[in-house]
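Just one chain follows, in the form predicted alone, and it is written as structure tokens.
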Amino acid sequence: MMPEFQIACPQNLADAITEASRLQGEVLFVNGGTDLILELRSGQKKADWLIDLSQVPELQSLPTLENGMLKLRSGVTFTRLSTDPLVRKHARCLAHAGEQMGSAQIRNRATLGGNIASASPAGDSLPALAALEAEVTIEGSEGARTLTVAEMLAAKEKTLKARELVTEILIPLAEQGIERRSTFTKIGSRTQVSIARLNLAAVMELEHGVIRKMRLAVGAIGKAPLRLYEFEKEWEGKAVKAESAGKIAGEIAGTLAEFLTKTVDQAIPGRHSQAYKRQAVQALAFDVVAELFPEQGLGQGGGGNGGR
């Protein structure tokens, strides 16, 4: 049963922030509402007021390129993320996350800002944003502040303060002359629509056949996605020439599978899902590397795509 609350419908961002500061009682922001409605019904969250952001134009505008960044407003839906040409070109792993998130109905409603604010351990956007080294702008009555996704994930306490909201997400573009490849894959629940049991995002940047940047983040094995810093350092600076690309790709996939298995063991020791996840995450490793090196036709994992 849905609890009673009142709704405010501001027409611009300034009004939304002003409304949040003046209203009495528990105030929550809502845009897509796909998570919040369930939380209100279950009693996980309570609200005296909901501030509906769906009519705030500043939060609904399309992705743009500005000052070396891909700029996304927090009201962008997962359907838009999965189809927008700028997102597919510059942040392909985020587009992939959008494709695999929930049902078509959920993708049409759920927003990137809401997924970030919910900070679910199984949230699909966070590993992709972490691998892309994205920044998030947060606004409230005390002004605006910007945090990297890495800073948000490392925070011991809730990142969003009361009556603050996510307004935009900035993703650095690859430098000129750098080829960026990125992807995202997941293994989902069979009983709930695409709730991730494991997800993995990867970003690789190449310059003249050399790996200049490798960024990976794995989700759904802790309270927040984990960046694989040690693995990233091991492969940056390695040459990937045409004649040796297959060998290098195979080595990366094998090493990543071993590294992820150890990561699962360290993150959830003794948990009933440990045995399953330490095996499943190896399949994700091969799926991701197969996407990063499509010309090599690896695809040895086979398990990741089946749970999408």
Ligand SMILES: Cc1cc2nc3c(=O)[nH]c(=O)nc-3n(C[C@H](O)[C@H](O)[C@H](O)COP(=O)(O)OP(=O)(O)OC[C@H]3O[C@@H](n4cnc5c(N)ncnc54)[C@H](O)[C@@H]3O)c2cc1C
Second form
Amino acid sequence: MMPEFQIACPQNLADAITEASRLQGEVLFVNGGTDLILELRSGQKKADWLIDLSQVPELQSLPTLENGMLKLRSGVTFTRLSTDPLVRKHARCLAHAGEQMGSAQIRNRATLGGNIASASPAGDSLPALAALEAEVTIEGSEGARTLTVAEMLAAKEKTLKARELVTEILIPLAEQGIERRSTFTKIGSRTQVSIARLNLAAVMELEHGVIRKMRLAVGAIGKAPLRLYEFEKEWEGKAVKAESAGKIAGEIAGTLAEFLTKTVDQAIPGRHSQAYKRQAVQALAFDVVAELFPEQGLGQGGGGNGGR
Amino acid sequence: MKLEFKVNGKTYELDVDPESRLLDVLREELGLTGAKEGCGEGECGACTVIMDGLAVNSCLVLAAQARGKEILTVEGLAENGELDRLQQAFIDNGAIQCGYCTPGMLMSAKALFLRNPHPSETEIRTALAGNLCRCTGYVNIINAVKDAAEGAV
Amino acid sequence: MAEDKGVKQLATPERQAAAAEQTLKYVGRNLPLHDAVAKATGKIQYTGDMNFPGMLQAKILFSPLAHARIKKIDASAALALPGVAAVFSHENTPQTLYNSQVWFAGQEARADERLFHDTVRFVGDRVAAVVATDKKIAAKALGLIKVEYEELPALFDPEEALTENAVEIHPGGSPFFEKEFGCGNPSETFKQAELIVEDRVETPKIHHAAMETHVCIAVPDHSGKITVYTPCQILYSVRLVVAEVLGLPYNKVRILKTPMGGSFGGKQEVTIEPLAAFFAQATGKPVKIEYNRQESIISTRTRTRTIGYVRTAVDQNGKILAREVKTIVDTGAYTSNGAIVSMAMGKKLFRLYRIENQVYRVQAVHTNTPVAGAARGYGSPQIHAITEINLDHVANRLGLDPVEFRLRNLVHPYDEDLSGGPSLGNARIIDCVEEGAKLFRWHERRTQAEAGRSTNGRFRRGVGMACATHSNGYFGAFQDFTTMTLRMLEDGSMILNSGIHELGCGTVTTMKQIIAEVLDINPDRIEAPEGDTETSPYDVGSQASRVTHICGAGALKAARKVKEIFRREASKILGCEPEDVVMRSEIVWSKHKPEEKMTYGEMVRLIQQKNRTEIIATETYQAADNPGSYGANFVEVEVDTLTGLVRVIDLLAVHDVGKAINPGFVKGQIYGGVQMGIGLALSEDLQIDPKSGKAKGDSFARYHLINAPDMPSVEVLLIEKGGDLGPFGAKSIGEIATCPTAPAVVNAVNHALGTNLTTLPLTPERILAALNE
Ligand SMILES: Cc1cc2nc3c(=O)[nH]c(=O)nc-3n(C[C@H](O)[C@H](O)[C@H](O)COP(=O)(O)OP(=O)(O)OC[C@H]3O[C@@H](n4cnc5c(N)ncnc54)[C@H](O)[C@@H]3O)c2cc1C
Ligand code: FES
Ligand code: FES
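Same protein, different condition: the form predicted alone was shown, now please give the form predicted in complex with the ligand.
Full assembly next; the chain just shown is listed first.
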């Protein structure tokens, strides 16, 4: 049963921001509602006012490329993320997260902004955004500011203040002449429609067969996704020549698997789920690397698990 | 609060509670009880309707968020008394047992067809992943959607 | 062997009818569900879709504690809320004790439930209720009720319930039921056995997960009668309990079966009906109770959690010499069917394999957890999980192929039940296994899976199978009969009045097909309304896998009687002998005057005008057999050894159903049963927290059913050899459909990994833990 509240339906972004500061009492934004409606019904959250963002045109417009950035509006749905050609090209891991998130019905409503604002430890967009080194624009009555997703999620204090909203997500593009490969994968308790028990996003940039950049983030073992800085450094600058690519990829997968196990051990020592996650996380390593080096045919012979 | 929207081709102007969900309005205000509440948390898909061409869980959409939208429910699937080919295929393939999941299944399948009239089996399974059925094991539901896609009925 | 002995002894008309199979016109055909169009268009009205003028809504306050005495309930704030009609608790409701699963008057069962207790015994037990003008107000008022509890020590582990000084949940403590029965001399045999293989197998508490949650409406009238609209499985059970609790004569309680949005045993017992009925009586208004998903999961019924200890003794040739099975059946906080299900599961042990020395011991216990009750298979999925997993373990130890091992021990047609139960009838499990193994390419696929293992590190394939048996009604245990009235109307259409319940399985259409076959009438011209205790003759209900076998035989008997009456009356009109009256495709004539034809309807009119009578028959069919239904599942799985996730690749289900009246319906049952069985094997579990007693799996977000992407392709093979007393030889399928699946999947996983996993469900954690051992 839903508690009582009022709802404001602003026509544009400016109105949304004004309403947010003007309205009295507990004010919350709602977009897809796929988190918030449940939280309101269960009593986890209370509101006097909801501000509906789902029809604010500025937040719903399509992804664009601007100033070397892929610019996403916070109202972009997971369905859109999974199909949008720009996202698929420049931020494939985010498109993969879009595909593997929820069900068709959820993806049609759930938004990237909502996923970021909810900041659930298992949020599927979050490792992808962390690995892409994305930035978020936050706007409120005091103006706008931009910070990286990592900063935003890692902060002890809640960086997204009440009545502030996420408006844009900016993803830096690969530089000219650099090939970006990226992917995302997760483990749930079902092939589809399952909150991640573990998820991992990887971005690799190559220039003439040399790894220029390696960015990985693993989710669901802490409050926010963990970047694998040490591991990334180890592989940057390594050559991936066509003849030896298979061997290198195998090595990457092997060391990544071990590294991830170590990361899990450090992140959740003594936790009930540690025993499971420290081993299962290795699957993510192999799956992600197989997708980063598609030509190597590194799939491990399984029928795979559909969308995973 | 005022809500103006279109349901199954008809425009409605209603006065609804702000905390009403689309599902509540369809069932209680419009008497369209085809959509069911199997969980109220986006997991079962029994409440699935099509909003502006996309399948949504009507238990997770606030009624106010449907303003200006076009909703299609199971009651609007048959046109001029003639069953939609999906409905016919469900009947012919034994895809219906208790029938409680059926409206939601039909709407998810319909939404799939709107985007992709000739889906593969994997695409069908993915489109129906958010619709639970306890009776049929999905086998005949998937067969029915395949059948309808092939225009076999 | 004794193969065909039984057939010769019992050449009844039913068996001859089954033999004349090739001439069948409606039986054996895939007619659609009678209400499929209404369901496909959203027009069908389920109980939740129904409203009555002035109807109130009730919401229940559930206990947040596992075991506590209610010291005080303060409902004043709730009562003061405008729109609240009443608040009920143990303080102002009848304290009649009842048992929610009794289905016939005079049935003995431990009565330990009340509408509301002064002591709550599990998280989800009923504390109080608000009845209000709408749900919103009712929910708000619930929040205003103040309850003071005195917490009591609680007990969650069924084995702990058997220890000394265990928490006493009901007077006398646990076990509240104990039984031992068997055959031969197992203890002596064990002493001499060459190989004994022991296992401890555990099955979880699971949720039936009908998509429709629990719901009912009670409507009072001026005469003091209460009418209850409910999607139930046993009308007469609901009447019994409601009348008892409300202190009303049976004829002042009317139960109407409404369209069923799924049950699987979950709506078999009487849970919310007496509450709604009492609220309606007390307020004088119609009252609806509709549970949400969480409430249905924790506060209605579950499958029993069952722990089984099994020991099997075999000789070197793979002959089972003796077996000892001990189960601990956890029925939760109230008794419900705890005793009966404990017995039901034990009986199956004597009906699948020829085991001359066998003993079954059961102890049923209470715990402070959600109440268990009927659940598709009524103990069969539990007991078959216990024994079939163990049998694979035995085969493994013997180095024998599991199919071969089973074939050496399976029962043969017309074997006797060595524990004294009814004859097994034309038990065709050997056919199931032999033909299934062939069709599945069992040996080839098993070898392939084993060969693939060395080269294939991460993903491992396994091939497994399991067998099961289930009953066909209550014959041999309880009274089982049905009464039906069949009429032919003046336009030749027909009405069957009976106490049947359509659960979505096709019962109504099945009855129509049987009648249509006898009278050669289009099934669409027959109405077979569902039960209404005011107008329907008595029926035992949709339980015990009895409907097609018993009610179907009842419909057959009534149709034959109507045919006899029709021909007798028509012969007077046609001036011939009854045997000379020909009835074909709704046209009737005398074989001496084939040129003088008329429709059935025209004839009924003439019979009314000239013979002053109508075409009607009321017949009672008394069950006289209870053969076994049999099934075998063959399955291949792939296990990801890194994640512990299991993919079920494909499954073959072979079932001995005697005769499929409607093969489409039969297959539908099997597909659904397989989905449920895979869930039991791999993912479904209420997961009671051992500290708080709260169910972790109390929502579909945390209680995962198998969904479309994870459902394997399923092939079905039906063995139809008739031979028993069901209509046209038909036997049950609804429950047996789910029985072999879970152990088959577990056996396949154990084959893939070389493990001996025995605690269900095989979660990824359990699989990895076993691999790391
Ligand atoms: C069945 C089901 C399955 C799911 N599966 C997944 C899954 O696989 N992976 C996953 O990551 N998540 C999953 N989720 C969770 C949820 O769908 C996502 O977190 C989603 O991205 C939330 O977006 P929304 O637009 O629906 O947010 P809402 O529910 O509208 O809002 C969520 C929160 O964010 C705030 N908010 C929303 N938009 C903004 C904004 N622009 N600025 C500031 N604050 C804002 C709201 O106030 C609220 O607190 C699932 C949910 C359900 C019900
Ligand atoms: S009721 Fe909406 S998804 Fe279950
Ligand atoms: S037909 Fe009953 S839930 Fe799908």
